[in-house]
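Single chain ahead, by itself, as structure tokens, in the form predicted alone.
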Amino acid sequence: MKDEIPKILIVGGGLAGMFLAANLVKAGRRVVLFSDPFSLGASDVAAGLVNPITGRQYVLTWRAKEFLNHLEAFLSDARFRALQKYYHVRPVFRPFPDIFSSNEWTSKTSSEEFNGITQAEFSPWKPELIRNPFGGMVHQKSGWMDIPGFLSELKKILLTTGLFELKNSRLPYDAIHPESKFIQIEGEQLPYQHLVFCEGIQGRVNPWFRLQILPLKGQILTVQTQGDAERILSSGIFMIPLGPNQYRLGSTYERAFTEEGPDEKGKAELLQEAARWWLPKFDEVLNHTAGLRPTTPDRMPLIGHHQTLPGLWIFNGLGAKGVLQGPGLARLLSEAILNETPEILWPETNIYRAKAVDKGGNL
């Protein structure tokens, strides 16, 4: 059958690739997505935390309110409402470590930009479970996503449209012919209009985009312990309630590591960090995973197109904020691709910015 609608190819089936595929299919475009079944990406093991507050300095995440609106809009779309069961809206409780932090954070969050985002509590919350003599901050616009379940369901939804084709295989770089806009695979030529690399950490070796994509190892535990805390807890690490007496504990932030998988050092670090403020003992570690997040030197995403091969695009560097930033950035990128207007992409994510380009290579 003649295919009259030019195909858009996506390499990578994590959050970036799937959010982008969903937007393109919504626009009526044919999408072929290549997902390597033997490559364990960050989305396969991530905890899926959404927290609008970043870091020890207690600042609002870049464009947090805008991204939260995009996430809500995506999950409210009639085509994707079945995905709502994978996103669990829960407030985050961040204990004040001392009276100085109580005063500093309360002062910072008194500005208008924090309206509807944070609320201070000056009395201990669940002191039988949590060491928080000064109280803490409550983040209202937060939650967590079951990412593997979400991605699996989203693929099923897109497959029912007749516009989405899933290739559970790796697309080798030498199969791509960007000058002529086709790929040579399984003895056949597949023409495309646009090809978008959403490869995560694999993007470090992409021959067309020589960018600084830095691996940040994160380890996560699922633990059994006594106590029911309905809120997500955050103090150096996070603790997500999964069910009765069961929590997800994470994550480490390891720039230097010798092995990519989970290790005893990471496990000990997480348990010791949590024990600073979680009072019940941990009865059992039920699961221990690790993954490599794709990050950048300035912690900003990488979104753009190749200067001399305009059919090639990249969407990478979401780091630990794939759930929060993915829907909004995918929507913006899909508009740029469909209208062939890369100039609408935000300058903060420009792949040609100084901190993005690999010092050893050129775009």
Ligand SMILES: Cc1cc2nc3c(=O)[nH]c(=O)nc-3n(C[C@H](O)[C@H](O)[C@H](O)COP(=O)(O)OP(=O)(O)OC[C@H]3O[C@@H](n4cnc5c(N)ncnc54)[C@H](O)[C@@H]3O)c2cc1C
Contents of the next structure:
Amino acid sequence: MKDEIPKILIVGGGLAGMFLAANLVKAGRRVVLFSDPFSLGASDVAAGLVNPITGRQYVLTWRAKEFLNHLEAFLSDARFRALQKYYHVRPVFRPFPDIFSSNEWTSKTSSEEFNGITQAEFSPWKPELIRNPFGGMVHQKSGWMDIPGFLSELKKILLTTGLFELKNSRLPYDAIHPESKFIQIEGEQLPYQHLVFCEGIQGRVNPWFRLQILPLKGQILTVQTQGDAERILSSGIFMIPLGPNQYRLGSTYERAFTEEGPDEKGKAELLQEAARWWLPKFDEVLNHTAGLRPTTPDRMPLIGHHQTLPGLWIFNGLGAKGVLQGPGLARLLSEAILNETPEILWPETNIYRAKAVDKGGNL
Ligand SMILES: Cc1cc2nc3c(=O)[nH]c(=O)nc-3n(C[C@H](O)[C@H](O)[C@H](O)COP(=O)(O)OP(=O)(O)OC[C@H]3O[C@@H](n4cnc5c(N)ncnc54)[C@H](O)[C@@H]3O)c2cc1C
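Having displayed the form predicted alone, please output the structure of the form predicted in complex with the named molecule.
Below is the entire complex, every chain and molecule, led by the chain shown above.
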């Protein structure tokens, strides 16, 4: 591969970079991906939950059905079928907090768009484990992904194609020469046709795309407790069943923080929040991690091409929904790159929309 022109460079090997690489390699393109082994990304710590319903307002998330179809299509592709073992299809159970929510959510979900996605249960489910006197909603089409396992195996699959080169190193900005479309590394000039930044939160200081990427800290626990619930539980926070008596508990949403790592306050918040409805006691905290979600002021992703530098792209802002949105957005972006048609990208994710552009930054 050394003698050939590396056609497409990707900076960052989290969900964004790897879903994009998979699409480009699938289309027969050569990809060189730089992944910094010394800085943890959101994908290294995320819980991987996919839940088509969000928020207190109980709404379907943006383009949920479309994104679910893309996730399913990605996992059913013959080339990537081995990755299915990292995605665990599981219903989500969301207890009704009170009788009013029971009425409100039931009437909301009677509309057609919720067909096949939600179902109301009016009697308590597993009341010996979960406080849910009014029952709750069951969400289908949900599940969770073991993201580190998934990404590691995806890298292996792509490496077998001969089209994918993985550089386990950081690509510094001063090595990139976008006016002449080459990078300078290890004393060599590598020309490229396209370069895509998939840097997660580190994209905050990207000198070519001055966009508002806001860190949203999250903390996650792995806990030991008594009692087996087959469903993912969700009420304010979530509990994902991992195995006998073991659950993943997450996540906090912290806009203001001084430390990036896990802290006692986050741990206490998660345990207290879960104890509002999970009745058995927590015997032990087996693991505690933290990471930064790459979010935007309007919570929409950032996908686009530079206004004046040809071949320079960005894929960021996946926020708290990298698993759900990653496959569909990567597919669309790969089409835009392959056909050099940035205009096919959706207006909602346009990087030059008012809410995305960094105040005072120049593009
Ligand atoms: C606590 C927590 C819980 C979460 N829970 C969920 C969840 O349940 N479900 C869900 O869908 N999402 C969840 N998320 C969000 C999810 O993790 C993100 O949406 C997704 O991982 C973002 O992927 P990304 O590739 O854009 O960024 P990242 O995963 O951060 O990847 C960017 C990568 O780029 C690398 N990089 C940056 N600059 C360079 C460079 N110059 N050279 C080489 N490499 C570089 C970084 O090292 C990093 O590895 C959670 C996130 C957190 C923090």
